[in-house]
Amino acid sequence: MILSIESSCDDSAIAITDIKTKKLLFHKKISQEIEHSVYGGVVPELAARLHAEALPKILEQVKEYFPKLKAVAVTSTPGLAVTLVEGVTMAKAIAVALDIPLIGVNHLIGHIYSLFIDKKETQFPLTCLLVSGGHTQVMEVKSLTEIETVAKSMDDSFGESFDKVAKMMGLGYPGGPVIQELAKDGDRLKHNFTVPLHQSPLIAFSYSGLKNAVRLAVLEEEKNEKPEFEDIAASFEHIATKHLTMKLKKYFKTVRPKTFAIVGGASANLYLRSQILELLKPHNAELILSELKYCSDNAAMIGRVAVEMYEKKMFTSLEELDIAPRSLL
């Protein structure tokens, strides 16, 4: 079995994955959403302290698996430096104590493998849209070691823009679920926000301009005695998603999709899923998704990658395993 640890941001998680069957035997995640919601976003130092408290508590629950562990895996890139350190330090201690090898895992590849949690086989090649609080990018994935990023955000990520818009409205953190719920009762066409980069030939993403347009709409709405943000939320969600689908449509003119996946925390957005599904219909492409509970950061996805890496003997020595806040993927 492999023990995997995830601490790249504000979720403390540990999983146990069976190497032969690829089955998830244990997974526990402790979220920090309540603690960070007060500040409208993740406070790195607070997150690190909470990881230091939560990870040992979860580890206590998996001690029965220790005799059967063949390796320990941990997210080492990308993420917040102070939180990555917590997981990597624990992983190194376990590796030394149990005399088992270390596997450093790229968090973004983890999201790709969230599609295959509890599944023995992978499904490559595929085109993958990763949308999270830190990343928005399109990747062509042929295998574990053959991943090409073909488009990414020039500034804010899709998920980050939801968080920031929710903060503008005083709705707390995380913003994704709150905006999605608020948008259900709004008019998506009420605010004619400009689609970012709509005249640009670039296949890339940008959310800073849309975020500023929403900010101005929020300020205008706040002049009313009883501000109502449903229409702004709906219009924002519509344009933020339309931006993605327009750029993907342009990309599909040169690369026809056969199997398409959406991964990352923001892939749980139901409006995004529905619009991508419509986009894929003319291509007869299959859409594959992670279970909703595995869309956000988790250790199960890290364990699923680690099994593949273990079989290929992709180990990292104690001296070589270090954190890398920014990923080159």
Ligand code: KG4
Given for the second form:
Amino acid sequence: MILSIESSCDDSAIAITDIKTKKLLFHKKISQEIEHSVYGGVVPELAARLHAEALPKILEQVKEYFPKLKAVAVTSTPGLAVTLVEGVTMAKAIAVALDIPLIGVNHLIGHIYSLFIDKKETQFPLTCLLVSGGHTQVMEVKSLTEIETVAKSMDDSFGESFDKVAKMMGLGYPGGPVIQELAKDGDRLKHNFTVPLHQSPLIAFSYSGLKNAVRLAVLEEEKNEKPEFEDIAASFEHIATKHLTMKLKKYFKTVRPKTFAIVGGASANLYLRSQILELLKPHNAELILSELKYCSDNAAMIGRVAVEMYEKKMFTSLEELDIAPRSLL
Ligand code: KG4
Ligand code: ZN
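The form predicted together with the ligand, contrasted with the form predicted alone above:
Below is the entire complex, every chain and molecule, led by the chain shown above.
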């Protein structure tokens, strides 16, 4: 079995995965959303302190598995430096105490493998859209070690733009679920926000301009005695999604999708899912998704990658395993 740890942002999680069957035997996550909500975003130092409290609590619950562990895996890149270090330090301590190898996992590859949690087989090749709080990118995934990023954001990410819009409206953190909920009662066409990079031939993403346009609309709405944000939320969600589908449509002109996946915390967005499904129809491409509970950060996905890395003996020594806040992907 492999014990895996995730602490790259604001979720402390530990999983136990069976190497042979790839079955998830244990998973526990303690989220810090409530603690960060008052600040409208993740405060790194607070997150680190909460990890230092939560991770040992969860570890206590998996002690019975210790004699059966063959390796310990941990997210080592990308993420917040001060929070990554909490997981990596714990993983190193376990590796020394139990004399087992260490596996450093890339969090973004973890999100890709969230598609295969509890499943014996993987499904490659696939084209994968990763939409999270930190990343917005399209990857061609042939295998664990053959992953090519073909498009990425030039500034903010899809998920982060939801967080910022929610913050502007005073709706706390994380913004994705609240904006999605608010948007249900709104008119998607009420605010004619410009689709980012719509005139650019680049296959890339950008959310800073849209965020600013929404900010101005929120300020305007706040002049009313009883401001109502449903239409702004709906129009924002529509344009944020349209930006993704327009760029993907362009990309599909050269690379036809066969199997397409959406992963990452924001892949839980139902409007995004429905729009991508429409886009894939003419290509007869299959859409695969993670279970809703594994879209956001978790340790089960880190464990699922780790069993593959274990079989390939992709270990990192104690001295070499270090945190890398920025990913190479
Ligand atoms: O993957 P994740 O848990 O953390 C990172 O690796 O960044 O993603 C969290 C992000 C947050 O920005 C959150 O607002 C967004 O995913 N998110 C959503 C939805 N649910 C979560 N964004 C849009 N719609 C949602 N339903
Ligand atoms: Zn993530």
